[in-house]
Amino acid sequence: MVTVTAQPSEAPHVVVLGGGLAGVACAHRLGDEGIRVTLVDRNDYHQFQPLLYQVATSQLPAQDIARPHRTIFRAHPTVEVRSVEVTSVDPQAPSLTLVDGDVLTGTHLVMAAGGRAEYFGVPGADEHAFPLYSVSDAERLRLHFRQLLDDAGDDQEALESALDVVVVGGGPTGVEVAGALAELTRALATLGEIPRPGRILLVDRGKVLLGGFSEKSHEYAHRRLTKEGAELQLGTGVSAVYADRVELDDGSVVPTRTVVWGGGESAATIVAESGLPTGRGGRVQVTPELTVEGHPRVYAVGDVANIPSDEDPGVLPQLGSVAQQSGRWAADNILRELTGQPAVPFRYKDKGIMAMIGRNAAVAEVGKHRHQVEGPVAFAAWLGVHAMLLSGAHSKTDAFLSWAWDYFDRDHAAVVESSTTEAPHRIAWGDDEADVPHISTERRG
């Protein structure tokens, strides 16, 4: 236990928006010194955003990878958990204001707030797109594209038109739903529930999919990903988004009612808003020991922070890793102040870059020279990585592997809840029935 010098009057009060992997971390191990920490969250439960395109194709329900954030800090009595909307942020303070009215701050606080879609001014795409940077943007794309399937019953006309989707960016996001999505339309045509396999067309402007991988991962998960049955048009940019098709740069135009966004992210829109200085992506500039430029007390971490790297381009990437890394160094470096130690830079322990592209396939580059691996291998090391993000906020890790290797080891084809086949395994962490997630489908900013 850690000893705080602060004397009472000054009785710390960390303040942290966010209950994604950064925020969950960063209040776990205050909350573990019994430092108060006050976590806002708009949402009431914590998403594991590694499976999201699981439940985008129905592979999974949503409430398996959302756990809810009363039953994460249930042992941390020290953690009060606020589940509403905040509408600015006073990084002098600090303090944030929620959207009833009520006022929090504290003599800390840290920023977590995750990211969103970005658009890049694209027409007619956060309007029509679907991105895939939530359990209610999974939830929303899965009732969409089973809504389709139900309004076309047996019109092979209709069926037709609902079953080519347009998937955008090849990232990790964008390569891993487009083979779940192949997957998926395969498993129902040879069902006889659809008269074809959908046509999955994933667009990118780059030469190589998976663009931060080595030269052999690109062409292994063009390899795996065409052998799905997906198409891959690169070199190639979106221009317009309509709810019926899609207009690409070089002048084509594909019909599609499904377009699914993986196209890029920044910082959620609040950072914005805040006053505090910001760079690529819109996400917050912060120093090495991940606090703010002019603000000693205020700490950015995970995807709302470019969060400084030795390597080229000089910020690290975007990661579940590095997002509950930086949570916990803020919390190791919010202690440090506590008891009278300078802070330390943060130093990233780099797990390894991976992609799942479909059952049974995986590539991952992992150690400091990156070595590649794909197949089982790959999808151990996926296992392990993932793995350990987890056990920071969920209590069954060990419910995540037998799912994990149900769903690598059997053929179990992706299919829509009203399937009569076998549903697949769900990974099911609750202990307590009352403990259930409250999501929502509806589309916020």
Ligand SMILES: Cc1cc2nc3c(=O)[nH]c(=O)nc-3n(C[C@H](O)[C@H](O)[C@H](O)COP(=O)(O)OP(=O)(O)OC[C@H]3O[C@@H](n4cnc5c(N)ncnc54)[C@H](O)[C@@H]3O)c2cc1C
Contents of the next structure:
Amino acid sequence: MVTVTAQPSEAPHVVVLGGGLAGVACAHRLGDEGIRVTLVDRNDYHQFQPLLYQVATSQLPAQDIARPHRTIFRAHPTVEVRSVEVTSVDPQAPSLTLVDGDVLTGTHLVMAAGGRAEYFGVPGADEHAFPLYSVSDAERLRLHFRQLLDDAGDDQEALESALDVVVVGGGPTGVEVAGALAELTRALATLGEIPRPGRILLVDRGKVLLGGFSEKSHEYAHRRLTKEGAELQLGTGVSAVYADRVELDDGSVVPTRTVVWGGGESAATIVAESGLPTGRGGRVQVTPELTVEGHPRVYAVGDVANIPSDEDPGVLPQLGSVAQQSGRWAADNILRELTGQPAVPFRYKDKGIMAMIGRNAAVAEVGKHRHQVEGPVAFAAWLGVHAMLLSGAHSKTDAFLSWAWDYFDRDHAAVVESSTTEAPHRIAWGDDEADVPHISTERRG
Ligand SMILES: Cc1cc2nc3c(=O)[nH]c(=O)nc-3n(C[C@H](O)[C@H](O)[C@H](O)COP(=O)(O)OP(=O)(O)OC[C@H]3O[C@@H](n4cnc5c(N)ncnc54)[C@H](O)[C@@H]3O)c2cc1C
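For comparison with the form predicted on its own, produce the structure of the form predicted in complex with this ligand.
Time for the whole complex; same chain goes first.
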């Protein structure tokens, strides 16, 4: 427990906007020290984004990657959770206005509101494409696939193209989704559920997959995805999205009822009207100490912030480990202030970059010199990093580890067969039965 020596005129009260990896890490650290925290999130649960595509492709139930905030903070009596939409931010006060009209004022404010899909003004994308940023997005996509199959019924012609998908974006999200969909539809075809595997077309304006990775990883991702049966159209953008087709900027038209958008992200909508200084991706510009210029008691962390870095492109990427570490660092700087010490610039411990491309296929680049590994070794690296991320919100990561090895190793057709007749394979968290997240499929924020 820290001894507070600094002189905010009132007792410290940190208001945290967002209960993702960054907000939870921040509130945890402050709660450990007995500091009063109010954490506000529109959802009553924390969502683990790296496994969203598993929910969208029916390989995990949504509840397994959504843990109620109240459960997470059960052992932290000074952390209060409010499950409500925030409608505005006043960095001066600092305070948040909630949709129910309440105004929450703190001595400190931590903005950890994350990001959202960025459609770059592509006509029809907002209306027709499926983003994959939240558990609600993933559930909506899963239900959409089920609806397409239900609508097709026994009509073989309709079934044939029901699961043809265009995936926009060749970054980790697009590659992971395309890999999982190619596997899933191939398994469904093997089982006779559909006449042929879905046509999974991945489109990206860039010339390579996994742009931020090395050339070896670009080639690996290319090889693995095409081996799974996905088609790639690189160097091509999407110019319009409709309910039944997409138009590409080379003039071609691809019939599809499903466009999955992994084509970019920007800061959560709340930032635009907050009056906070923004930069690339509409994200909040922060100092090396993670505060907002001119507002020493307002912090921005995780995906909502542009966190300075010495490496190209000058800011840290939108990654789980950046979010978790920056959230904890902001808490530490608040604790330093409260004990009369100066804030310290954020030092990111780089855990590497990695992507899962499907069963038995993963790529990772780790260490200072970005050593590249593929296959099971890369999967082990992925698992280690993600177990650590999950440990902030789900204390028992052994349940995740055993589920993940099983998934990685399993025969996919058998998985699909069992999930068409019974509930999908679960991560056995062993939480209290009463710990149920309230997941809605409404489109928000
Ligand atoms: C599909 C996908 C796959 C990914 N895979 C990986 C991966 O494999 N490895 C990796 O390291 N990173 C991965 N990432 C990135 C990583 O998940 C993010 O960097 C990280 O989760 C960001 O955490 P955060 O706390 O900043 O934001 P978030 O987790 O987005 O949390 C923000 C929270 O703020 C809440 N919120 C926002 N606005 C409001 C409002 N107005 N009112 C109330 N609440 C609000 C939201 O509900 C949300 O809970 C992936 C991201 C995506 C989308």
